[in-house]
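Have a look below at one chain only, the form predicted alone, in structure tokens format.
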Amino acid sequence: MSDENKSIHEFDLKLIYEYYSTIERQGPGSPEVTIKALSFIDNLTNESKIADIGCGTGGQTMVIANHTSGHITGIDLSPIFIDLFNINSQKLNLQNRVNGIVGSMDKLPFQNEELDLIWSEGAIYNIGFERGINEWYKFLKKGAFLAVSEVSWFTEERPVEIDEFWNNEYPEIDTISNKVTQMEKTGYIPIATFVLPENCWTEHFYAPQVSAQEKFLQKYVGNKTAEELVENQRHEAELYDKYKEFYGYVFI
């Protein structure tokens, strides 16, 4: 693509929501990685309150639910995602303790020190990492946990093409060590940090989009905005294949 590349944030939200509603995960990840991140959290009970912020359609939320016993509230700005989230919850007979609501991550409907765990996979960038970890801190009980996955640089230096792409998409992108430092300054005590495996991007995120893109383009044949959205996603996948040694998602 040329210099006319748009940031994903410049597209119509309804179109973005429709596009991503057709795939199980709205960002890189996998059930195995969700379970691994959960393995570091050891104080959850039947009474625990968990929030999955930016939950999407609930791909990771249902995995959390199957490996915990507390109540989970999924929050997402997209009504389409939340409708699918609650359908998925009912299909798995989890509706009594897993509920999705439409809401914004900068206006969370929780009381101070209400939550035992805040979860956010590939979504905190919507509010910004630093703002998110600062604003969400007050909702956590003493001894509670925060688990987020965040796109991060693996190296101090990288090729200009990928550096410019991500700094345009997400200016807060930074090295893992700088992200951990931000958490410590906020008052968190880091207990684990790990990089998501490559298959979280390829097998679980980009591969499912291939058939979804064909159907999307068939539905919106001749629609320039829809075509640009698909081209944008294909370009991002190509960049990952080319530069994956320089960046990725990290659970922090």
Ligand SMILES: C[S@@+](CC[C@H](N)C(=O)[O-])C[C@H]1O[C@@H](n2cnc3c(N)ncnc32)[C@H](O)[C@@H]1O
The other form holds:
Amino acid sequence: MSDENKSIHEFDLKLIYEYYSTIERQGPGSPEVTIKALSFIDNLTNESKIADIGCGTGGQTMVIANHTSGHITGIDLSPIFIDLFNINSQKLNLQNRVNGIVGSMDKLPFQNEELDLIWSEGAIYNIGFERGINEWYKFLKKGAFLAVSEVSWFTEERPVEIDEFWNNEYPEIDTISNKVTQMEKTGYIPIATFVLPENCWTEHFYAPQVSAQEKFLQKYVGNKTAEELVENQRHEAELYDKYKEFYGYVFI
Ligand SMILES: C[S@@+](CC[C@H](N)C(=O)[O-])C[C@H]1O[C@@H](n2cnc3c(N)ncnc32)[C@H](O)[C@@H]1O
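Show the same protein again, this time as the form predicted in complex with the named molecule rather than the form predicted alone.
Then the entire complex follows, led off by the chain already shown.
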């Protein structure tokens, strides 16, 4: 199908995937934080089955792979990200136990009680935290683990500008304690919750975007959609700088 026949939505998505495929991470995080979250998980063997949902190009997946010995399936809606994921896995000689597949987190291709660990960094918001933790529960074996990162409020009150921004972007944003309560109600036993340090946003997420944005704008000079996409990302980075004491990503 040619671009002329595509809906605006499809074209937007293609541009968004292209933009993010030029940077190592597609959301806030860092190798140190992935390793820290992994340190709370103690049931893994080389027989373990792990799923990384909304894996993107696999920045965090390759870190998990280097610190575990089981089989990892990365799942993402974007074929562009999954191609890069599998290239990354091959480059690191992990292709025998780390595979990326295109799929959606609301239709996971697993059996009930098949998985030892479900991982998801900065991605569960796509179907909503509460729905995600509920629907994924059945895929976990008894005693298995779920590790997700989720954007959360640090305070009960915050300035209107940031409150409106996030309620518009992600109405399910909530305080850490409310997220933990949702997990308990679903049947999970919370074992650790920690806030991602600031450098997960600045150094690992927003900084690499600065040069990516320049190149992207040069390639799509005059393209309104591309310009708006970059403008949105810059605005989000400015808001983070201004309001970081009120929200952030939390590993739960
Ligand atoms: C903010 S990015 C995070 C990517 C990666 N986990 C990271 O931290 O770098 C969110 C990811 O979710 C993926 N995604 C969006 N909707 C999805 C869905 N329904 N099923 C699977 N993946 C989805 C996007 O393609 C994107 O890769």
